Each structure stands twice: as structure tokens, then as C-alpha cells.
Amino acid sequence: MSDAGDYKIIWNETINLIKKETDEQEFLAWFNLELQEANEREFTVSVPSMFYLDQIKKRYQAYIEGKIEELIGKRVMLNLVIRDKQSETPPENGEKSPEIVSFPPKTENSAPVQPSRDPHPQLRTDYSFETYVVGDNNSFAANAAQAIARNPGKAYNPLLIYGGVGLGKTHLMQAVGNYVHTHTDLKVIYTSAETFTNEFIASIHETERSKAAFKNKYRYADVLLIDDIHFLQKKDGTQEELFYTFNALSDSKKQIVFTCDRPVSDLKDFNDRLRSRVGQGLNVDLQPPNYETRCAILKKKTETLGIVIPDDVIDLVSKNISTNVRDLEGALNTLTAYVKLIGKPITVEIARQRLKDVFASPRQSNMSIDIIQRVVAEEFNLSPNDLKGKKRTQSIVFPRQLAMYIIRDITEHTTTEIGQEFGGKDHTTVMHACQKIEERLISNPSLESTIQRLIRNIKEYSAKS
């Protein structure tokens, strides 16, 4: 067989066989594959990103090759390439280069592309897949969001995106909304949990007609995006309303996307039924970006702003700011303002001078848990082993909680990682400790000065180490 059309027929039949044998969500999420060229020995197939390529190789390459063999009676090799992207030289340290998401074109199952529409009034136009930089820290979440945008209500419903401040949760959520709004006639609603709460409270005191209008606004959405659902903790009435809204949308196969600053299992005073509904979908987390991803974010941002920042300056910023995307962009905005106001190019020395306070921040110093435990223990005439032990006397419990709170505040360690450093305690213990200190700060404002003094001591200790 040598005709290109014959190979296309074989490929289409292979995909049809796979579709029959796999779950619908699995098929929609992973088999966004396009045949580029083929011969009797090799089929070259394109995928939308490096993450897809790695996952297809690990999970499905042998399976797909087997299906082709069933059809033509001979073994062929599947050659995977990234769609619409030229090969890049890998970094010297061997890590994969981050990439800008090149959102895949419409597939057989996608909603039809509609004429261009006006921007969505609730969404930022710059929050798109094209401007979202993908690295190891967020590749799974980004690809899940793309699958949802192509097939809202079918692939992964609901989706919960969780992670710390400034890691891109809202960007990714709104990218889903922007894509659906641009490419379909579906009704997209974006709101924050705080706004949803305020509207619900206002509706309680209104007429029955106004109450119905509030319910209908959210229950007749095709895609509902709700930001920061951790805000709903202790708000029982709002949680109940969201539960019924969730059920109405889920029953109608409508897409729901939430963001949160932690896993839903870590939320306190949260409706168990709502927690179960959110947890039954796909929950994906965002981690702080690695060095390569930080460089890519800064380079992409400078292109968007139309300014020139030398590579050695980008390297300096990327090495000294490791917390989140928001901090990176804040540093870049500082440098951009300098360029525009002073009219001089940025050098490494100028960048170091303008960002010295940011670089010196405790949050950027990656201080070890061991140092923090040592400083806090010395403050209360204890040993680090006392903090790591199982004793629950008040003279030990409070310093232990304080140490956990400070670690959570000035480092990027997860609650699970922190718990392991305190004798293998559960992450819920760490969350409880942080909440206890927050409560004490409200009742005893002077505790804040103690915490700040401890952080200064920790910073000085770290500088000497």
C-alpha cells in the first residue's frame, strides 16, 4: 500500500477502534492526534504539547501500534511530534523546556467554530491558552483545561484547580471561559465566590421574582466558573445554594470549574455533600514554576509588553524569585517602569539595585525547615526534637504551631511536607495549627510582632548558614 489516502483510511479506522474501546472522557482527553505522514514502516502523528507526547508514549504508544497491526497485519512504529512547533534544543541540565500552549485545532468532537464574538464582559482577554506558559508544574492542569474547553460538560466535570497565591489558577480558568465564549454560542458565567455570596445574600431580602432571577442566572449557564471557593468556608447558606446550583448544572451536563487555594479535602466548615460533589470530578494542582518555566514566563511577558530585557537580567530574576508567577510579574513591572520613565536599558546591576528588597524577602530565600524549627525552639527554651515529638503540653504545642505557621507563611513547602518534618504528622494537623495561630493573632495582636521578630532572626540565621 503506497497511496497516502490508504494510510489516512487506516489511521481513521484505528482511531474509531480506539474510540469504541475507551471511556469517552479518556478518549476526549488523550486522543487529540493528527496523522501527518505515513509509510509502510512508520506513522508520524502530531500531538498538541510536550506533556501530551510524554503521556502518549508512556500510556498508549504500544496500544496504538497494536491497533494498526490488527488492521494491516504488520507492525509499524508510531512517531510522535509536537504540532506546529519546531524542535528546540533542550536545556543543558537535561530538563524539558517549558512551552507556550499552542491550543489544538477543532477535532471531530469539538463544538463548531463560530464567527468572532465580542470579548466576554467578565473575562480578561489576556487570560488565554496562548499566553499561558506550560512547565512541569502545571502541564497536567493545562491539558485538562484544554480538554474541557474543547468539550465542555463532557471531559472532566467538575474541574477543581487548586494551588497557592499567584500560580495561575484564575488565568487557566478564564482561558477555558474565553475559548468557549469565542468558539461557541454557549453561555459562560464567571464569578468569584465572594460575589456569588453577596448576590445570594442580597436575593434573600428581595422579592420572589428577584430570588428566581438569581437562581436562573447561574442554573442556566452552560459553563460556570467560580473562583476561590475557599471563601465559602463557614457560609452554610451560600454553600447550600451552590450545592443545588451544582446539581442543576450537573444533571444538565453543563461544565463547572472551580478554583481554590487548597485541596477540597482541606477545607474547614464546608458542606460534606458539596465537598463530595467537587471531589468527584478532576482535581488538579498548580505548583511554583521551576527555573526554566520562570524564564519562559518572563520572556513571554516581555514580548507581550514590547520591551527588551536582556537574557542575563531574566536569568537573575528567575534565579532570585521562585515563589509564584505574580511575584515574577511584579518584578518585571518594576523593571518595565524604570525603562519607560528613565529611558535607559536595563542591566544586571540596575536590576539588582531596583529589586534588592524583593530578592531579600524571606519568601525568596528558600529557608530550610530545620533552621526555622531551631530558631523557634530557642525562643521558647526548647529543642527542635521537642517540636518534632508527640508531647502535647501547652508549653510545646504553641511553639510547634507557631513554627508550622511561619514555615507555611515564608516558604513554599506544602502542608504534607511540613507535617513530615514534624515527626510525620498529617497535613490536617498543620492546617489546624495555622488556623489556631490565625485565631490568636485576632485575639492577641501583639503576637504579630513576635512572629516578625522570629522571621528576622530566621533570616539572619539563614544568611550566616
Contents of the next structure:
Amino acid sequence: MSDAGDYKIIWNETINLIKKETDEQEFLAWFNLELQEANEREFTVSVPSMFYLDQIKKRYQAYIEGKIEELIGKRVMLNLVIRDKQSETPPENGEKSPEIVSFPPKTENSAPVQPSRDPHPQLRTDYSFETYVVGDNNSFAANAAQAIARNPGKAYNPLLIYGGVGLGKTHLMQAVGNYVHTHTDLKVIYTSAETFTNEFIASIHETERSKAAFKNKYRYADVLLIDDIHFLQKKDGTQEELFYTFNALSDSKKQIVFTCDRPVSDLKDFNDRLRSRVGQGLNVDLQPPNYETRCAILKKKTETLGIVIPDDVIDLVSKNISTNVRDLEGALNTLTAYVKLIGKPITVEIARQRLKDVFASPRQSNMSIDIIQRVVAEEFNLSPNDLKGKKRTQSIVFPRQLAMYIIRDITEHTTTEIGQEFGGKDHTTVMHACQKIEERLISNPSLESTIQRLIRNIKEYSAKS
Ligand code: ADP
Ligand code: MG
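And the form predicted in complex with adenosine-5'-diphosphate, for comparison with the form predicted on its own?
Okay, now the whole complex, with that chain kicking things off.
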């Protein structure tokens, strides 16, 4: 292996291998990579943006290095760089990959732009991309949602946005709907899984005609948004109906977006065919925002509300409320009401006093479950989702039990709440985990120092975030 041509061949071959192994959507989305330089030790490959760079590092770097190794029999480093915009070659034969979208994003849909369309009756107009603050915690989901809004039915189908309460699932899903509704004449339908269920049940008991009306309502959507599908657990009949609706829509390349409070793999009593169809789409998660993103969200909201909250108050709220955006908004509403009443700017002292109960609640103790899961997962080279999942291999079970034990030890959460945060496990599982760790502590006293070290890391991490 000596000249540049050889390296180019190896690279092309690597990409071919990857293309064969990955799903088409995934390949189009992520493998927009160009070889820039190569030598025996290192392949330098360019990507379209910082966002890609981060994601590819996280998700695919080791995989790609592995593929090169398969071909040439030795390990080389993959060095990722951001592509110079001018030298960028346009994508071939119309293939589009998602990119960070600037607003307003370009729409490729056939329908003309209709800026004067009335607001969509089922969507909140304030749930738009413009009002959605993008941070590390949600950039992947936000980019996917924007890609879909530009190209419904073409980019990723279905899209599943999942994550805990108040993290912006509904907002992001409705932003897709609002964007499509204002920029095209496509038919957008938004519904909650609960409403879908109620309508389905009502339709069963009615005439053939109203049954058909129910089916048609959803099957003629161009973009169907169904919120909170965890609600469908145990509702076999509705799941089945949704499965058919889903198939009808995806066969005709209509866009479907779901939200859920957990990964589909963690849903209980859920139709396997539906689970697998949803799983085959793009599944993206929302994490709680970090300190900087929390500040940015509060700033944006105060601007929208047209009220002035001094920076030191924003800082105070962001430091003390780390759970989710809904709680942040709740605190902001309390302050806004006060400012309006008093008619002068709020000070840190007053804010602290107004929000003291909120700040003191165990949920807001900065050691959030999420951070503990992250730190423990990292220690064992796992992801937080491994801890929340169901796998029972020893390499996961022990870290999972340890995380539960630490949460029980240093937070006020009940075993039921802890179980919930581990993919909806029962409180007895948490109690069992704590007992197991206590037993281990007796037989292996050095575990105590590991636990103490982890707790220190968690505290440091909390102070930073
Ligand atoms: P979920 O559906 O995940 O429970 P929501 O979408 O209802 O959460 O979000 C809760 C509140 O927080 C909403 O008012 C939403 O506008 C706001 N919100 C969530 N994430 C963001 C964000 N990234 N930027 C701005 N506002 C957000
Ligand atoms: Mg919601």
C-alpha cells in the first residue's frame, strides 16, 4: 500500500461494505464522508458539519475503523474534519442527507408555500422550531425533526422521539406539524394516543360508516403525529388498529412521527409487530438540558413573554432546576406573575424566596437520577439506556444495581420513583438491587471506595451541569 490511489480504493471498499451492512436511511443520513488524505496510520475523512462530526465520533468511528481493519488487516485511526463548504460536491442523484437546517428550512415538497394558511386546529402555534432551543441534549432529535419537516415521508420514517416528561417531545413533534402545515398544503393530523384510543373504541360500537370514517380520517393523512404512544400499552385492539394505519401510511410514503416516554424496547404489553416497525425507523432521545441550555431556554422564554428577568436570576433558576423544561417554565411563570404584580424587576433575593419550595423539592436536588445513571454507566463503559433497559447480563446487572443503590443512598427518591426511571421497573426490583449491593459490600469491602468515588464524581458533575 503506497500511493493515494490505493488508499482511495480501500476507502471506497470500506464504504461499500458499510452500505451493505446498514439500513438505507441510516446510510444516506450518516455516511456522507469523503476521504481527504490517508497514510498507513491515519485516514482523514471530511464530514459536512460539526454536528456530523460529533455524531459520527460517538456512533460510528469505532465501527468504521473496524471495517477498514477487516479489509487491510490492521488498525488505522479515523481522523474526522469538517468539510470546507466551497469544495463541497453536490449530492449525486438527488440523494439528500440531513444537515443542520437553517431557518426557514427549504422545502422540497411539491406543494407550494402557503404562508397565509390558517393556524392548524390541533397544533399550538407557539410550538415551532423558532421557539425550540437546541442544546447538546436535543440536537440530534431537533435535526432529525427539521429534516423531516423539510422532506416529509422521505427523510426518516417513522420518527420516534422519546424521553422523560417535560423534555420537549410534544413541542418538537408539533413543530414538525406546524412547519409542514405552513409551508405546504399537505394534510397534517396530530393526535394523542389517548384520543386515538378513545375514538377507536367509540367507532367499534357504531355503524359501519363511522368505523370507516375513523379509519379514513387517519389513513388520508400526509403527516400523522401521534403523541405519547406509551399510553397504548395493554390496549391490544388499538395497537392493532394503529399497526394497520401505520402500514397503510408507510406503504404510501406518508410521514409518521411518534413520541413515547421510553424507548420502544421498554414498552410492556406492546404489539411486537408494531414495536418492530417503530424500531426500524429513526429513534431519537431527548435528555434533560444542561446548565447552559437551561439558561438559553429561560432567556428565550423571557424574550417571548416580553418580561425582563436579570441574568443573575436566570442563573439562579438554571442552577437550581435541573429536571426538565416544564419545571423551568413553572418557575418562570411564578416569577413573571410576581413581576407583573409588583411592576419592578425581580432581584435574586426575591426570586430565591419565591422559589424556595421548588428549589428544596427532592426532585430538584441537583443530584438528578439522570446524572447518577450517566456517571455510573460511564464508569462501566455502558450507556444510560443500558441501565434503563432489560438486559440481564452480569456486566449490566451489576452497574444497574449499583446505580439504584447510589440513588437510594444520596437522593430522596422512593423506590417506586427509582424503578420508574429505570425503564418502568417495579419497586421490588429496586429493593432487591439495594440488598444485593449491601451483601456485596460485606463480602467485598473495596466496593465501598468505588461507591464513594462515584458519588464524588456525581457531585462534581452536578455542580458543573
Ligand atoms: P413533553 O412532551 O416531553 O412532556 P413538552 O413538549 O410538553 O414536553 O415540553 C414542556 C414545555 O417545555 C413546553 O412548554 C415546551 O414548549 C417547553 N420546552 C421543552 N423543550 C424546549 C426547548 N428545547 N426549547 C424551548 N422550550 C422547550
Ligand atoms: Mg408531551
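Everything numeric in this text was worked out from a predicted model, so none of it was measured. In this text, rigid core is short for the largest set of C-alphas that superpose within 1.5 Å between two forms. Residue numbers count along the first chain shown, from 1.
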- Establish whether a shift of 2 Å or more occurs at the C-alpha of Arg75 between the two forms, with the two forms superposed on the rigid core. yes
- Message: Once the core is aligned, does Glu379 move its Cα by at least 2 Å between the two forms?
- Response: yes
- Query: Supposing the core is put in the same place in both forms, how far has the CA of Ile406 shifted between the two forms, in Å?
  - Reply: 10.9
